[in-house]
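The chain below stands alone, shown as structure tokens; this is the form predicted on its own.
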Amino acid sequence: MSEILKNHIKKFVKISEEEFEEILTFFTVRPVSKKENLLQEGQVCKYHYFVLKGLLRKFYINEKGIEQTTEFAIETWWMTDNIAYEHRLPTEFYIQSVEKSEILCITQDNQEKLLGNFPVMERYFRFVYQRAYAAAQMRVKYLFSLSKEEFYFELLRKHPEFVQRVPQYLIASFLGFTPEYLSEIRKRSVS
């Protein structure tokens, strides 16, 4: 499983086998059950998660008591509540596994030590954050410029395997509408 992280790091920076073995010591491996909460609202966010296998989602509970999914993470994607993690604050989010998963966890202290010992990892994390920021920018653009239906079809066009893997009610939560409305859209598209 550690090969997954190594290959991901090597997409962005050069590291030796010996360096990678040392880098790995800053992480802990954690198996996660389906629907297990890794983080709950009100908890201090202590970890940054790297998905080796499985699927995570980040969500909050809105004023109507409805879960609003803001982000997903599949294999080779990172997830945390960045503000709460960086500042060691209680979070306003939940992070939950959608499938049985296996993840790597790193604390902020360990991440700081990792970056101090391996400056090349600063470059790696810069690429990770740049890509995450770019994805967030596109999501905001789609929210403001596309209809809900167009947003769904854009997601389906760009990530068909992802849309088929994630339960329909979570796709609806991510797109900001009800599962029933998503069901209507899907029916119309096959007619």
Contents of the next structure:
Protein chains: 2
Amino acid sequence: MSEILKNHIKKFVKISEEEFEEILTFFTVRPVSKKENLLQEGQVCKYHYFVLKGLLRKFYINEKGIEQTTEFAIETWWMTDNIAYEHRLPTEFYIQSVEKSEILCITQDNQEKLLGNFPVMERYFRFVYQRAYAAAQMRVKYLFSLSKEEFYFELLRKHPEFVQRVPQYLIASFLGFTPEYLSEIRKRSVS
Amino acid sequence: MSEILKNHIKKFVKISEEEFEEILTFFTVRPVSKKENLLQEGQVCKYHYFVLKGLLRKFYINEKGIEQTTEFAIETWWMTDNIAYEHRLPTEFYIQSVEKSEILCITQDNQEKLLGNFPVMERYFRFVYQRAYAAAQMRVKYLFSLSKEEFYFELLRKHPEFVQRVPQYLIASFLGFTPEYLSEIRKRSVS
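Taking the form predicted on its own as the starting point, write out the structure of the form predicted in complex with a further copy of the same chain.
Below is the entire complex, every chain and molecule, led by the chain shown above.
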């Protein structure tokens, strides 16, 4: 299963089998059940997660007590509360598995040591953060320029497999819809 | 003036004076007048910009023909359309100076060469992107959780110097307000 991380690293940098074996020792593998919380509001955010298999989501509970999903992570995606992780602070977020998943976890200390021992991994993480940042900038643009309905259809057009895979009530939670409203839009688009 | 880049790099990594002199050769300095466009919609995004002095903003023109500002960059901040820059694509954005500014510019080719010649700069850019990503994630959370009014007051509380420095019609363009509405909120908060 850890092959998935190796192949992802190799997309960006060259590493040998021996190097990868050593890199892997900085991580722990964690099998996660469906709907298990990896992180909860108020906890210090200790880990950066890499999805080997499955699906995670990140959400916070808004002032109305409703779960607002802000991100998903599927295979080969990284996820954490980046500010809380870097500065070892309590988080405002939850990270929860949507499906039964298998996750690699690394602490901030270990990530720092890994980067110290394997400078080539600076390049890997530079790419990871650069692309994640570019995607987040696009997200901000969409939040301004598209209505929630338009964003749903954009998601459906660009990532149909994703919309298929994620339960509809979580798609609704990501878009800031009620599940009922999403169901209405979907009916309207079919008819 | 280029000291500003040197000091910023030194916050994250160790470099010698000689190394910095060489690093600097990958950049060009560009003095920019007030309201000059560095990038325009439809152009291939060739440069990554670092602000030595002044203030830039990034915006797009929405379907109503209104400029929606999505980001600002002050001294020591980097700015570009990251997806278009990485993939050498035409951009949907404008990057424009708000004040008379002085900017360092680097092309994608030169940035790649710089990272090849100075692997320590991978660490620098890893930090730059990591923090920018964390800030963008916070921005997404605010876009969901705060009303535009609340976001304005959050901005005022956290970055008063910024709100002072940027013309009010651009703060309005950043928040998605009309300038009139912003003026109304400000009056309300004073009274």
